[in-house]
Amino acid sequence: MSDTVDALVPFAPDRPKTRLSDALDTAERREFAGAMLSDVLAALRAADFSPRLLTTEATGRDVPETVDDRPLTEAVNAALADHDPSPESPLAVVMSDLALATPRAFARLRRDGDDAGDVVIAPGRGGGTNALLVRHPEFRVDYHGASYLDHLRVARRVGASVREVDSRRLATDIDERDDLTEVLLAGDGAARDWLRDAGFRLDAGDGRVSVERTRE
């Protein structure tokens, strides 16, 4: 393998985290999905990744971008199919709302050796697929719905074998607003930093620690 492995990051400017629209308007949510992107980007490029964005729109960031519109599914099959991945040459997929995500974490999704799984898959909460990287050339992805279920039946179907990572920090995808506090007592980057110069502070009042906004 290269010293460095590529990594397709989808991302869509133009329908920001619409889950958040009760925490964040319009404007806010943009900023905040730019800001958790800055984080996964820099723990992708300290793990010997090498990013590329899979965008619904050229955002004029410094990083190779590829603009496709397209359903998540279809782009990034299409590039899948581009990439050819194998062995030598994988690709990984990685969500831009991971704002948690560590180097440390990244370099478990890549590990070499015997063991290192023809498909690698971070599973997030719910069912859902937050991380993979693709060794074998047949693979291809369904995010609909239990994606991590689809994930594993395709893995079977096309005869390869799949190693899991079992990962908080990549199993925690940034969607609702619960999940803002997850970002305040775990975070060390610019999502958190965005959060906090918002005015969102954790809350144990009820004993339940939670987020609350001190200003608007």
The other form holds:
Protein chains: 2
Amino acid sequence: MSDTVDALVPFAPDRPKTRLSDALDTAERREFAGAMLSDVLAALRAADFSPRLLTTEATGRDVPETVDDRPLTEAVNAALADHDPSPESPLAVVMSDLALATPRAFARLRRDGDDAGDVVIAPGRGGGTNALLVRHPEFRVDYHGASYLDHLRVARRVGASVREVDSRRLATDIDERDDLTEVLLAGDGAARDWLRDAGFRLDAGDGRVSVERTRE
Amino acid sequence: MSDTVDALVPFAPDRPKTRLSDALDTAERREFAGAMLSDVLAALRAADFSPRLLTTEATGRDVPETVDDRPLTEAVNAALADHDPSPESPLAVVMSDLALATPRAFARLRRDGDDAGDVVIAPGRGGGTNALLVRHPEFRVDYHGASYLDHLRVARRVGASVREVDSRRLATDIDERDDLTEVLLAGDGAARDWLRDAGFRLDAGDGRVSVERTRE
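Based on the form predicted alone presented above, generate the structure block for the form predicted together with a further copy of the same chain.
Full assembly next; the chain just shown is listed first.
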């Protein structure tokens, strides 16, 4: 169980988080995306994963990387085919914007035992697939649309058992302005610090909590 | 561990889910809120909780109920004072709109052991507190604003240890039109069936999944 598990982290430094453009300019989005990636890599390592970036261009970061500028689904499927996952050699695929993820949350992906799952899925809000752990050689991804449902179908087709990880921290990918609230509420790493330094604060107001920016 | 644990479920039949008014009319919101409540009660019972409604008016449902028309925070605090929670006699407080909740998710609230927690919190999206389990006699609630942060503060003030339950299913309360997507994606009970019967379908479109209504 203490063997490290390889984890692929897709990253697109050339297209940083466009849906945050009403909250952050391009240079800021690039910095913030980098801070979230740092948090994800640190939490993965603390949970005994061995992360590798799957990046659209070289990053210069101190982490192994594979450069592949094809669309996400194709690039991940090429990496899955190359790795040839099995129970002895699983491969995780983890999104780089899970700013709330903790080592404990990631550790739930790699649980051993009879019900470990040939494919382990941590679904995201809106039908996405925020983290996967694959132990079956024939499973492939499809990140278009409601990928969570597609991945259930693919698993059924290839005869792979599925285990779902019910984690709010893994379900929360940071795509839109509203999601920044979650980072300020429950993050504790570089992404939370970056937002605070950029002047973002929680605004409790009357109803649901949101973010405000006190300075540019 | 197989002893049942009392669970208070606040419910306001007179003010059904006003933030869903762009998706459902008043009568529909009342029906849908009732379907979600049925799912929550069934999942609680299956996880060995003994639910009691804390309702603003009598419901006629086949479940014990306390009628209290005061605001949520006051009514829950009166019930906490009355129950006098302890490790031997905890009291859970569970929102009635957790349409994705499963018995397994609720069971994580009541886990025993050294790190069981004097106060167990399942935070919701946007800083809410979707489910609580209280074992400490002095803990009180405050549901205004970012209640999750407030509850951490209250616990610290009374010297109660806190355990957080990291569950997407408990974090997803159904307040707004976008939240209906989550019910169609991951629900499997009366609320999901009600939405389907009312004509709601997933719309995968190009990007994030949403709901559309195919008939009124």
